[in-house]
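Below you'll find only one chain, the form predicted alone, shown as structure tokens.
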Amino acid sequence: MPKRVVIIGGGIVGLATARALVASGRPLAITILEKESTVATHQTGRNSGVLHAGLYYRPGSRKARLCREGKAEMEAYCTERGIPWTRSGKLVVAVAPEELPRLEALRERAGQNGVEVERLAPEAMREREPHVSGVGALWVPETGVVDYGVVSRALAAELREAGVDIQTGVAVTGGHETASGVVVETEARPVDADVLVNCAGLFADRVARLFGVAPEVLLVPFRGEYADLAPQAHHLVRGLIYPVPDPAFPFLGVHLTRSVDGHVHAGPSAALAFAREGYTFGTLKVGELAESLGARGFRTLARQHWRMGLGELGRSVSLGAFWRAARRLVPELKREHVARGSSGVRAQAVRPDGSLADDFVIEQTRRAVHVINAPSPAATASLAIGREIAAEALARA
């Protein structure tokens, strides 16, 4: 009899591991349940689209290790299945003189992480970006764009024909772990399973303690908002233009973007969101954003980086602030040059301690996989990520 294995969630990452466990050949019976109309409706469909290198994360760590792997096999899948991606290869600029031992600290962790990137001085960097403006650039050829909405449509597809039962508009609101298996409380009726895999992105960590897991971290949603540029100022980026991040905080800084299509992107900002679904300003679930602001890990992590976090709420705020960041990079971008585009919201992970958890975060039971956190380079890696979470899960099968 085919073992039952319920996937809460249908992101990338609750797909990828779908498709791993249906070609692992054992007999299952698969089900994802997604709470949205449609799959890939947050983070998976609200980001920048960018197949990551891997250069940014600590050696060793999972993000490393399943970033390389994963970006090859997403490039392998999405040209087998006729998806648009391009290697348009990324520059990570340092405008200022003071910026310039970051990056080279940069240049020796891709080096680490088997990266190939190119140091160039300033002339060599604008015969790659020739509107840009630095003291000095890496250069990452292997960086690419690719949209992951069209690849999660695809795998849910092909997982629809391998007999995967996909339910949307189905959400999870309990759950317990039994002697035999796991029973799924939804709103419609509970679903019982064999092994239950928490792929609940936003959500994941709430998950978990419906299912009596307490997990160390807490998910505090980040809204990051995008600038579109206007079709004029396209030609003053021809790939990825990236400043060098800051190595304590986690998020990237404002860059810019020529996705798949061709159109031209800046952002995103990373702003706190006041709901885990705050895609907007205004949007505002007073018991969400309490539950940000009441935890410790939080509050430390607030006094600590308050002036960046200034910085960045001023930059969702203002589309001002926004082109001056975005102007660092390229001095030729004008105020008219930039307008609101779309946004999303990033899990971050928060310890108790303030710390900012800089790795994938999978807790195990003795029936579930709980994937409690996967922000960037999630998507780069999804299909590296299912692997190994499919592999959890049906050791417990």
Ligand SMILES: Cc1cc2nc3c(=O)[nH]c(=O)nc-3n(C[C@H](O)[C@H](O)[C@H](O)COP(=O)(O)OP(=O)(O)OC[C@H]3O[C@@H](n4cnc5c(N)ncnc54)[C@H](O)[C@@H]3O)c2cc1C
The other form holds:
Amino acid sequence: MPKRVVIIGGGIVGLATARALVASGRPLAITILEKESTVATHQTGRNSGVLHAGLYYRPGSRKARLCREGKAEMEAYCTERGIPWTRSGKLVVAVAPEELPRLEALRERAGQNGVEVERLAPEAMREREPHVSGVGALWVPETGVVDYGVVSRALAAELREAGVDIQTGVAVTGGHETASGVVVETEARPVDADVLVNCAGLFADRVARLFGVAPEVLLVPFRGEYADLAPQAHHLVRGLIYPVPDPAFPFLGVHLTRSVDGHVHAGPSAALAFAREGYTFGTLKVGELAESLGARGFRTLARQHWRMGLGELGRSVSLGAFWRAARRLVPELKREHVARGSSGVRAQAVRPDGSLADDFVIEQTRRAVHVINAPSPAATASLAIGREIAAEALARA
Ligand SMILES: Cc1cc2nc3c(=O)[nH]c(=O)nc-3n(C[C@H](O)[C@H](O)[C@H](O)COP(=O)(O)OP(=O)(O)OC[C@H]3O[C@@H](n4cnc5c(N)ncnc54)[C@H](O)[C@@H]3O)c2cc1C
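Form predicted alone done, so how does the form predicted in complex with the ligand look?
Let's see the whole complex now, leading with the same chain.
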């Protein structure tokens, strides 16, 4: 009898895990349960589409290692499958002299992570991106772009061909481990499994709790809004233009990205979302907002970063505030060049003391693997993360 593995979540991490399970060659009956009608509906289908080179992450962390491995695998996968991707390169720009020490620290970190970067003076910076303004930059030639929605649909097609049962429109509502396996409850009927893998993205902590696991962290939703640049402003951005990130904050700041289809956007912002899938300012789920606001960790975080938080909320309601952030990098950008674009919501894991769990967090029980925190660059790293999760799942099958 093949062992039965149930994966909750048809985002890129769940799909990549299924792919690695298939590749193991073990006789398995794999089922993916996805609550939406298609795969990649949430974080995977609503992101910046960047293939991160891996310069930001703490050396030795899971993020640092899996980003490097996963990016190489993702590029190879896309090439093999004919999925468009490009290595357009990225410029991290210090706009003011006080940002230069942080730029230098980033250069050192990139070196520790094995990422090739080049320190550029303003003239050389403008050879790469002629419309950028700043006092210095890092050039990261390896950074690229892809559409993770397209990648996910290719993965899903490949998995179906390999016999994986992808059930969409099936929400998991509860479950428990037994002596010999796991019972997964859905809105329709229970599903029995030998091993469970929780890749529920924005709901991963809640799903873990449904199965009796008590993760230390709470997932707090942060909405990232994008502004689309009008076609007459597309020439202002050749590839990817980023600010120097604030190391106290997990997000990278409003940046400009030329996507793989050639359209250019600015963003994402990072405002507290009032619902886990709250893609607009007005989307509010009282219970979910109360959960965020009621958590000690979130309140501590809010006290520490209230100024930045207000700025981000400002960008959420005012396109003008958004434009001003993007114009710091590219001063020729005019207010009429930016229009509201799409949005995504990131799951950010917050510890009870208010610190942010920055690395990927995976918790295991006897019969289950729970991927509690898979923030950026988890799309870049997905094929490598999937291999590690699959290894944990196989050890339990
Ligand atoms: C604005 C933004 C920009 C980003 N930019 C980048 C980037 O440029 N590069 C990069 O590498 N990463 C980026 N990321 C991060 C990346 O998108 C995520 O890390 C990655 O997509 C996580 O994938 P996932 O499969 O874990 O989650 P998701 O894609 O969220 O998938 C989880 C799935 O689980 C399903 N689900 C949840 N609960 C249940 C349930 N009870 N029953 C059944 N199904 C359930 C959901 O419907 C969903 O489809 C960005 C994220 C955001 C939001």
